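To begin, one chain is listed below as structure tokens, in the form predicted on its own.
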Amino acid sequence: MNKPFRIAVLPGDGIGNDVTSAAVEVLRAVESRLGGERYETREFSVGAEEYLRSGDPLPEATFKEIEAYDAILLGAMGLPGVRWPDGVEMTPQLDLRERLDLYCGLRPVYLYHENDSPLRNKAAGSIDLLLIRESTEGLFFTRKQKLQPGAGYAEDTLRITEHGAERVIRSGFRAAQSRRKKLTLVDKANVLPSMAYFRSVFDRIAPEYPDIETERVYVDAAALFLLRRPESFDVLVTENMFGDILSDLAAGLVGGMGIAPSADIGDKYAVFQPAHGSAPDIAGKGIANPAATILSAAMMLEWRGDADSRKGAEAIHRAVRQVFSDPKARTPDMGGKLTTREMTDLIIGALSL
């Protein structure tokens, strides 16, 4: 019998237990209707809660664990009024991409009913595009940099090596390749130095791809474009705050967070997360939307590519489709009356493999 996928579960803060309880009682009806991939699952704690419990967001002995993991199943981390002493936010989840070298961040965004969109007559699966964001430089570079007492200002840094920067275009190459054949560069050439040469290195690699369609968007008119005509879009590659943002506004074209999923992948290690935050106010009231964690978990065994896998992830890609066919199926968040768990019974009643 093949080796089981082991994945390390990471529910993290507020409602990140809801939803990857959620996504795990999935694989785990895909693992039993499949019939030969196996997986072993185990939790860890890391996040807000596990620094109020032991000082410490991510302690050491829990990375070098995890690191012997296949991947990695994050559900969302931080607390608003936990933070440290410089004001900013306990972000493990960033350590994690930066500690494994995570520079490819996926972010997906489909369409899957013409309702949940603001925009006026957008039908099902016309919005549908891939941003990737660079996760390991950037703009968040410089963001462990402390802040001197009595300082008159503050910077950051925006940091783009010749390195980062071709990894990442070539991933965005490679993803087109797999889907539209249209890739866009989104970056501020006009005015900031460092993305010049972001697009220096975008145009160099371009000739090596000939059957990718390539445009270049500036990070101001790209925002317009995907509210002015979000169809013309199939895989768009950024810097890393660039994406942070876009991808928050994307997702709002399709119904919100929670139902965007993501990854962050790099050579060897891979983290998937919803996009979404840990929503305290929320947390173990039962209505958190598990989709977004749930769909994160089918980019998994996309990643992991073995053909059970990738007939695991079709599955739960069809279940998904199929749940949200219907408007009235919706939890709060998008306007509905669903809890997590109804949700997460539907989209299991879903699958077929």
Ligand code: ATP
Given for the second form:
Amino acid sequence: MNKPFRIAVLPGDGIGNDVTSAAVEVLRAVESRLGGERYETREFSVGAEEYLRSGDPLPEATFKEIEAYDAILLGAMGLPGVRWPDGVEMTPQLDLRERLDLYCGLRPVYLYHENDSPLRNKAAGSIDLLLIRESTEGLFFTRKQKLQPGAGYAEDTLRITEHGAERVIRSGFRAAQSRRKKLTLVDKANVLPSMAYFRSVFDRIAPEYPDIETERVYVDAAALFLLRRPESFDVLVTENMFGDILSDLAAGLVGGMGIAPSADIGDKYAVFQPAHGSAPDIAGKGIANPAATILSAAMMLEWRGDADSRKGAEAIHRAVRQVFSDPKARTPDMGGKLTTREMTDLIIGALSL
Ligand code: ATP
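Can you give me the structure for the form predicted together with adenosine-5'-triphosphate (ATP), which would complement the form predicted on its own we have just seen?
Let us now look at the entire complex, which starts with that chain.
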């Protein structure tokens, strides 16, 4: 048996605690079905609540401890009204992405049942795409700069480096190779020089992957095409901000944020978390949809990559597919009545390895 997989669990704020404990329960169920102790988990306090406690949402000592783990499972961070003294929202989850150099943001989007899509006539499985968001530069690059009081303007820099573009674009090609072999570049190369540069890196790399069909679309057209022909997409790769926006749009096509998992991957570290935030409006009510976090935990097992973990990941995907094939099995965010507890139990009950 492999040595235990050490997972730092960062529940964070709001519904973060409910959804990470659901995901850890699913991991425990996978572990017991596989036999033997495999997943060592330890919780760390990071986020707005931690800021209220210690004055730092991501204390340095905690960061150092987390760094020593194999992977990070994160809930959600941030609370309304808890801000830095200058009014800026605290985003330790973005700090983690930058400090751990997690450049590849994977946002898979899958339609489990036709009732979940606001689009007409979309069969289960017809929307099945992977949006890859560059997560260390792009239009988030200068997000920490301070406004110049009285300057009469504010600006952000969209930075694309050759290194940053190349590594995320290669991730896109590799992901396409393991899926339906199509990669769509989303940019704004007709207007922004940074995006023309992004496209030039894509064009230079593309011939190295002759098995992959490529497509290049401007971000505005991508928004339209995601609504008009979502089934035509396999893997999409784009810069940070475009990816931020389009991943919410794409999640909306299949039932919303409660079902949208994500992974932020670097060469050494990786963080797995739901695409949603801390949902303070439903925190403490026991009705948060745990599916996104459970699916993120499956991505974590897939990323670990050994045969048993891959088996565990597939089992979670099958279980979620089975549960969601019944359109009544939904939490309130997706029009149903199930609690977090009931949804978690259904998924665990459907796990077969
Ligand atoms: P952030 O800026 O951190 O992404 P946000 O305020 O934009 O956060 P969310 O916290 O994701 O957004 O919440 C948006 C809406 O979606 C809220 O009404 C929330 O209740 C709902 N929501 C988000 N995640 C879930 C979930 N897992 N289960 C149920 N409802 C959810």
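Note that the structure is a prediction, hence the values are computed from the model and not measured. Residue numbers count along the first chain shown, from 1. Think of the rigid core as the biggest set of C-alphas that the two forms share within 1.5 Å after superposition.
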Core-aligned, is the CA shift for residue 193 between the two forms 2 angstroms or more? no
